[in-house]
Structure formats: C-alpha cells, structure tokens
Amino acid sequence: MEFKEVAQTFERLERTSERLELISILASLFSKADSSNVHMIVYLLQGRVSAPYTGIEIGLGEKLVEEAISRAFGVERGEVEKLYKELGDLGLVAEKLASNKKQMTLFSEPLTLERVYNNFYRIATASGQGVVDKKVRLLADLLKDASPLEARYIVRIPIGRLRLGIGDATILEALAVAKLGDRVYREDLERAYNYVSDLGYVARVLFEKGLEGIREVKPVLGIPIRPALAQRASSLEEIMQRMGGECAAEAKYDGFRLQIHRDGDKVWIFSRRMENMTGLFPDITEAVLRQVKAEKVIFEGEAIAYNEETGEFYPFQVTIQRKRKYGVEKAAEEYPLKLFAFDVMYVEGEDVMDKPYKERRKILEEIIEKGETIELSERIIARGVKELRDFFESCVERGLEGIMAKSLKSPYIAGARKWAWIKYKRVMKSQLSDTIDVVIVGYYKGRGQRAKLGIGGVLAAVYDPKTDTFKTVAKVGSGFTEEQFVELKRLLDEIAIPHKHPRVVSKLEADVWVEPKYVITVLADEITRSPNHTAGWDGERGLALRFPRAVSFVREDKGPEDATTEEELIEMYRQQKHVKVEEGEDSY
C-alpha cells in the first residue's frame, strides 16, 4: 500500500466533524489493507509502532525532528525554527518545505506504508553508538521522498501530534465494518481487545482468521488484560439491593492497581493503563517468585506503601513516590510495598475469568502463600446492611479509602464497568464530595485579569463508551494557578484543531477546540440540570456541574477513555440526597 493513501485518509479524518463519517473513512482505508499491513495502519493511527505494554515508543523530540527536516530539505536549522514559530506546527513546516522543492531527487521513489512503518520501528528501537544521528537520518530519509501531504503526517507521528483523536472504539468499529460488514461485530472485537490490550494484534487476527479467529483469542502471559471496572453506589442499602442481599466486601486500598503475570521465573507487572512497570517494583517481583505457588498465573492486586515499624499505611501521595525511573532500589527500601491480591484471571494454562468470583477467590487463596509482601485483600461475606456498614466503618477508621462490593456469582468482566463490582468510598458520605474526572475538549481565551494568559477556562466533558463520544458537562475556570494556566495553554495549543472534534457532542462553542486527550479532576457543589450541556441528555436538558473547580492538573495516569462516564455521572446525580425526582420527570 502506498503511504499517500494513508496520508490522504489522515487529512480527511482531520477535516471531519461527524463521528459516523469518521468510521466510514477509516473503514475505507482498512478495506484496502491485508493481514500483512493492517496492524501498521492501526499503530500509526495511535502514533505508535507497537502496543503500549511493550514500552516501545517512537519518542523523537522536536529538536531532532527539526534537524531531520533541515537535512531532508537542505535548509538551515534557523529557517526551520523560524517557520515553526510562524506556523506553530512542525508538520506544516515540513509540508511547506516539501512544496518548495523544485523537483524530487533523482533517486526518490513513492513511499509505501511498509517503509514508513519500518523506519519508525527502527527509530523506536535504535540503540548503541551514534543512535541520535541514526534516528535523525531514518526520519530524514522518509521526508526526502515524501510528498507535501505525506511530509505533514510523517513529522506529526513521532512527536505525538496527529490531531486525529481516534479512540479505540472507533478503530474497532471501523475494522468491523471493513472486514465483517457491520458495526455490530465491534463487541466481538472488543472482547478480544480486552484480553490482549493490543489493537494491532486484534486487527491482524481479524484479517488472517476472520470472526472465528477473533472469538478464539485468549489471555496470554506477558500481555496485560484490560482491567474490570466498578460502578458507584449512593448508599450501602443500594449495594445490598443490587447484590440481592449478599455480597463479598473487600477493603479498598488507596494505592497502585497492578496486574501481575508469572511464567516460571519470568514476572511482568502492569499498571492500570497496561504500562509495563516491572522494573519499578523489584520487591514485588521477588515476592511473586517467593510467595505465589502457581508457575503460570495472572492476578491483580493493590500495592500500597507502609511503615514497617508501625504497620500503618501511607497516603497515596507517599505511595506515588515509588513510581520513579531512577533510585528504584533506594525507594523500595524507604517505602516498602504491600500487595493486596484481590482477583485472579489465569492459572496454569486455564482462563478462569468466566468462573464466578466466589470460585476465583478460592483459587487465589490456594496459590498465595503467607509472606511479608503479598497478602490477600481483607474481605468479608456480608449478608445484610449492618454487616456491610460495620466493615465499611472499620476500613475508614484505619485510614483506608472505603470498600469494594462484589457479586459472588459474577465473572471477571475485562475492560468494562458493570454492577458486578461497586465501589463505596468514605468521601461519598457527604453530598457530591466525590471527585469527577473530566476530559478537556476546548478552551476559552482569557478575559480581564486573565487576558495576558490567553486562557480563562476549559470546556470539559465526560465519556460515553456506548457511542465512543465525549459529552460536555462544565466550563472549568477555577482551581488552577497562573503558572498552571500558562502550561495548560501550551499543552492545549499543541493539540488544537480548527473545528469541534467529531467525537465531541456539544451545544456550546469553545474559543479553541482541542483533541480530546487530557484529563483533569474536579470537584463541584452539585450536579444540576442544564439545557447547555449534553451529558445525560433527556431530550430537553443535560447535566452540568455547579461551581466546578479543578483539584488536579493534567492527570498523567489517565487517558480520555478513563474519565468519568456519562452513566456514572447520571448515577451521581441520582445520589444527591436533596434531589426530588418528580413523577415522569427523570427518563434515566
């Protein structure tokens, strides 16, 4: 496949403002691919050359890209920098310089998708002496043969600024349409994706083996499973009602959620976002080899730092200090971790995710030996509200976050937020004191005292996984310092787009629209009905946050699809004790 087809598709996607058209455009491109290259398209759409868990990143900084542009087009670095300041986009700089070339070089040839992908893969994996020069040369080689449009996207890919904002669900739907003729098969593809966390792999299996092959995808040691997620409850009474009067209740620890894989002497540790973090936790790796009896296993746990002398757990602000690339051994000594194992998905070659929780917990108890580092999560079987309340209050008194209630009969539902798991945290005891994670979809230029900053607030949205869209819920203008506003504007300008993104559903206009990428955490006084916002839309009004204020800067640990969902927002609205729902008013 010629890369110009990919570049032309990227341009169409960039100009598109309708999500269904987005799917149609992508499906058209996928239909021209085959099993040897479809994964390349998928990865490049994500600005990658392989799945996130592999840790292989293209990772070229702006300065190196500027050098590659300079070499490719025979202009001084100063000229590249000058154009960058004028255009604000290195992709447009490369496109302009490619357009200015009087003629293609004598030995230039049309770029293929395979050549572009392979060069980027070589850039990502380059090492040894002269590695920087090698990376620059590989990128310059592509630019020399690129058309102006191809040059735009070849430059944007390695610096992570494709500005397409294509979500996982959109790619899955486009693949389903391209190969199976109907978006309905997204569910089959999503199930496979939940097992292997690799869209490129799913695409390759689909094109090689069809729907039958997709349905045969199973967990693989060393490849993270997308984690099961929990719903929220308004009260302990609601939990018991939803659980049918009986449930397991586990202590909810405020630490790192980790997924552990073991295959003999090999151990992998993955974060909630499926990042390989094995090197950061040598103490947990050693404990797995020492305390876990199963030779082949995948299980989950929550890691939290604790004081060895007092046995007390540290707050998350202390635990987070273990997530560092340097000084790992010293950090392990200063802040040792306890890993509280709470679920198991795979044991000795058997996928146990379809087994009920009650059986999975028994398996977990059988394979975890007593030791200092790994323990089973504290748990009771509650058969009434009083037992649940006593356990919840006991957890809170000891400084824990709350409880996680689980249906005894439920399977492990990878990658989904279901009522099989329900979280209940101590902050929920007061009205809307729980935080909400929202995605920035646009911003407003500063006025008054903020005019000098160029930004006065952001338009924020929650995520709807059913439609793979972001629906607005608030304008957030407080909670940030001036320094944070300046940095936020810099980040948002890098992903600014000329129109509302096709995955954004909004009745409001932003001064500057951006790709849905960054997540912030906010608090609000309450959730109210509003005709201006689209989250929880009932045909006449949506839901909005009253007096929202940011309580975090950009969340590096969360992607846009990890934000609070529309369904969660609706549940939180229902939970407000003062809300009196009139008969026939609420359509949820």
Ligand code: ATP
Given for the second form:
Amino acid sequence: MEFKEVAQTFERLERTSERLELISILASLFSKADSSNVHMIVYLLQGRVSAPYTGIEIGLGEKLVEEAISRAFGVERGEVEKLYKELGDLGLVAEKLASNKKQMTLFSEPLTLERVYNNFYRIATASGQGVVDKKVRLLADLLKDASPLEARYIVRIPIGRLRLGIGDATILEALAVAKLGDRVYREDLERAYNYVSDLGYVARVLFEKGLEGIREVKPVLGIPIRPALAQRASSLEEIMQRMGGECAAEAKYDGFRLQIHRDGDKVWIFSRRMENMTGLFPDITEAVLRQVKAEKVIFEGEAIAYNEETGEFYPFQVTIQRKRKYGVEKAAEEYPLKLFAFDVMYVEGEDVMDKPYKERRKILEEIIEKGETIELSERIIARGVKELRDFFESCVERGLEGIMAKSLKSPYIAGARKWAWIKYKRVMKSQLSDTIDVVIVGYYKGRGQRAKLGIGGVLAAVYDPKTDTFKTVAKVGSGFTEEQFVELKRLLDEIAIPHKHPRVVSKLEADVWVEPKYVITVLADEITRSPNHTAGWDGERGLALRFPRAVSFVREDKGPEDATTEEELIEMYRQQKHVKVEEGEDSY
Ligand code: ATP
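For comparison with the form predicted alone, would you give the structure of this protein in the form predicted together with adenosine-5'-triphosphate (ATP)?
Once more the chain from above appears, this time first in line as the rest of the complex follows.
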C-alpha cells in the first residue's frame, strides 16, 4: 500500500470533529489493507510500531528529528530551528521544506506503508555503536522521498505528536466495519482484545481468519490479558445484596497491580496498563521461579513494599518511588516487596478464565508454594453483612485500604468493570467516598493573576466506553501550584488541536482544545446536576463536580481510557444520594 493513502487518511482524521465520520474514514483505510500490513496501520495510527507491552517505542528526541530534516532537505540546522520557531510544529516544518524541494526534483520513489513502518521499526529497535546516527539516517531516508503531506506525518510520529487521539475501541469498531461490515462485531473483537492486549495481533487474526478466528482467540503467554476491574459500592449491605448473601472478601492492598506470566524459565511481569516491567522486579521474578509450581501460568497479584522490621506496608507512592530513587537492586534490598497473589487465568496450557472464582482460587492455592515474597491475598468467605464488616474493620485497623468483595461464581472478566468484583475503601474526609480520574480535553487561558500563566483551568471529562467518547464533568482550576500550571500548559500545548476532538462530547467551549490524553485525579465535595456538562446526560441535565480540585498532577500510570467511566460517575452520584437521603424525583 502506498503511504500516501495513510497520510491522506491522517489528514482527514485531523480535520473531522465527528465520531461517526472518524470511524468511516478509518474503516475505508482498513478496507484497503490486507493481512500482511493491517497491523502496520493499526500501530502507526497510535504513533507506534508495536503493542505497548513489547516496550518497543519509536521515541526520537526533537533534536534528532531536526537533524534528520536538515539532512533530508539539505538545509542548515539553524534554518530548521528558525522555521520551527515560526511554525511551532516540526511536522509543518518538514512539510514546508518538502514542498520547496518538490519543485526542484521531478522524480522520487513513492513511499510505501511497508517501507515507512519498517524504517520506524528499525529506528525503535536500533542499538549498538553509532545508533544515533543510524536512527537519523533511517528517518532522513524516508523524508527524502516523502511528499509534503507525508513528511508532515513522518515527522510527527517519532516525536509523539500525531495528536489523532484514536483510542483502541475506535480502531476495533473501524476494523469491524471494514472487515465484517457491521460495527456490532466490535464486541467480538473486544473479547479477543481483552485476552491479548495487542491491537495489531487482533487485526491480523481478523484479516487472516475472519470472525471464526477472532472467536477462537485465547490468552497467549507473554502477551498481557486486559485486567478485570472492580465496581464500587456505598455500603457493605449493598455489596452483600448484590452478591446474593455470600461472597469472598479479600484484603485490598494499596500497591502495584502485577500480571505475571511464566513459561518455563522465562518470566514476564506486566503493569495494570500492560507495560512490560520485568526488568524492575528481579526479586519477584526470582520468587516466581522459586515459589510457583506451574511451568506455564498467568496469574495476578498486588505488589507492595513493606518494612521488614515493623511488618508495616508502605503506601503506593513509596512502592513506585523505590524504583526511581534507589535503582532496582538497592530498592529490592531496602524496600523488599511482597506480592499478594489474588487470581489466576491460565495454567499449564489451559485457559481457566471461564472457571468460577472459587475454582480459580483453589488452583491458585495449589500452585503457590509458601515463601517469603509471594503470598496469597488474605481472604474469607463472608456469609452475611456482619462477617463482611468484621473483616473490613480488621483490614482497616491494620492500615489496609479496604476490601475487595468477589462473587464466588463469576469467571475472570477481562478488560471490564463488572459487579463480580466490588471495592470498598475507608471513607475519605470529603463527602464523596472516592477520588475521580478525569481526562483533560481542553483548557482555559485564565483571568486576573492566572492570565500571565496563560492557563487558569482545564476542562475535564469522564470516559464512556460504550461510545468510546469523553464527556465533560468539570472545569478544574484549583489544586495545581503555579509551577504545575506552567508545566501543564507546556504539555497541553504539545497536543493542542484546532477544534474539539471528535471523541469529546461537550456543551462548553474550551479556549484551547487538546487531544484527550492526560489523566488527573480530582477530589470534589459532591456530584451535582448541571445543564453545562454532558456526563450522565438525561436529556436535560448532566452531572458535574462541585468544587473540584486536582489532587494529582498528570498521572503517568493512567491512559485516557483508564479514567473514571460515565457509568461509575452515575453510580457514585446514586450512592451519594443514598447517603444524603435527598428528596425529590430523579431519573437515576
Ligand atoms: P481500577 O484498577 O479499578 O481502575 P484504581 O486503579 O483507581 O481502580 P482502586 O480503585 O483502588 O484502583 O482499586 C482497584 C485495584 O485494587 C486493582 O486494580 C488492584 O490493583 C488493587 N487490589 C488490591 N488488592 C486486591 C485484591 N485482593 N484483589 C483485586 N485487586 C486488588
């Protein structure tokens, strides 16, 4: 396939602000692909060459890209820098230089998708002596033969400025339309994707084996499964009611969720976001080889740093900081980790995700041998609210975050937030029992004091997985320090777009729209009804956060689709009303 097709599609995607149009533009590109190259399009659309779990990233610094532009078009570096200052986007710089050049050269070889992808793949995996030069050469090689439009995107991909904001669900829907003729098949594709979190893999199976093949997709060792997620409840009574009078309850550890794969001597460790973190956990890798009595296995647990002397657990922040601050080896010594295994998905070649929790837990108990590092999560079988409350209180007393109630009969539901798992935490001081993770979709320039910073607040949204869109819920202007505002503006300007993103549903206008990319955690006093926000829209009003304030800066561990969902927000609103015993009719 000619790369021109891809570049033209990117341009059309950039222009649209309609989600349905987005799907149809993408589907029309996919319908021109075949099983040998569809994965290339899937990855490039997200500015990648491989699934996130592989850790293969193109990531070139701007300086190297400037160097490649300078070499490809035979202009001085100074000239490139000057144009960059003028145009504010290296993609546009390359486009301009390519159009100057095109007037001089008549013939050049048209770029193919394959060539572009392969060069990027080589850039991402290059190593050894002269690696920097090699990367610059590979990029310049593409730029030399690129049309102006192609040059724009070839430059934006390696610096992560594609700004298309195309999420996984949108890609799956477009693939379903292109190959199966109907978006309803997105569900089948999603099921496969939940098993193997690799869009390229799913696309290839679809193109090679059709719907049949997709329905047969099973977990693969070395490719992370998308994690099961928990709902939240407002009371232990509610949990018991939903669970039908009996459930398992496990201690909820405030650590780091890890999914562990083992195939003989080989161990992989993936984060909640399915990034490969094996290198960061030599202590756990070793413990897996020692303590797990299964050769081929996928299981999950929560890792948490603890103080050997006092037996106390450290909070999440300390657990992750241990890596950054102390380096892997030293951290393992000073802050040893414990891994509390809580589920198993695959054992000795068999997918056990469809087995009920009770049976999976039994398998887990059989395969984890007693030892220092890996333990089973503490759990009870609760029959009735009293048993649940006693367990919850004993967990909280010991400094744990709360409990996880789990339905005894449920399968492992990958990639979805279902009532099979319900979290119940210590109540926080504010009225809302939990924080909310929101996606920034735009920002406001700020008045008064803030005007000099150029940013006074952000427009924030929750995620609706059904439509794969972001619906606004608050303007967040407090909780950031001045330095954080400055940094935030810099980050947001990099992903600014000229109009509302097609996946954003908003009644408000932002001063500057951005690609939905960054997640922040906010705390609010309560959730109220509001005609201005689109989250939880009932035909007249939506839901809004009252007095929202940021309690985190941009979360590195969450992508936009990991934000609080619209459904969760509605649920939190309901629970809050339940607590407050509000009067009056409501549609929820
Ligand atoms: P989520 O992971 O549901 O998106 P979150 O990242 O904000 O939400 P929490 O709301 O605190 O995290 O709760 C869910 C997380 O709790 C799980 O993802 C897992 O990391 C952790 N956890 C701790 N103990 C357990 C346990 N026993 N069983 C399952 N998960 C547990």
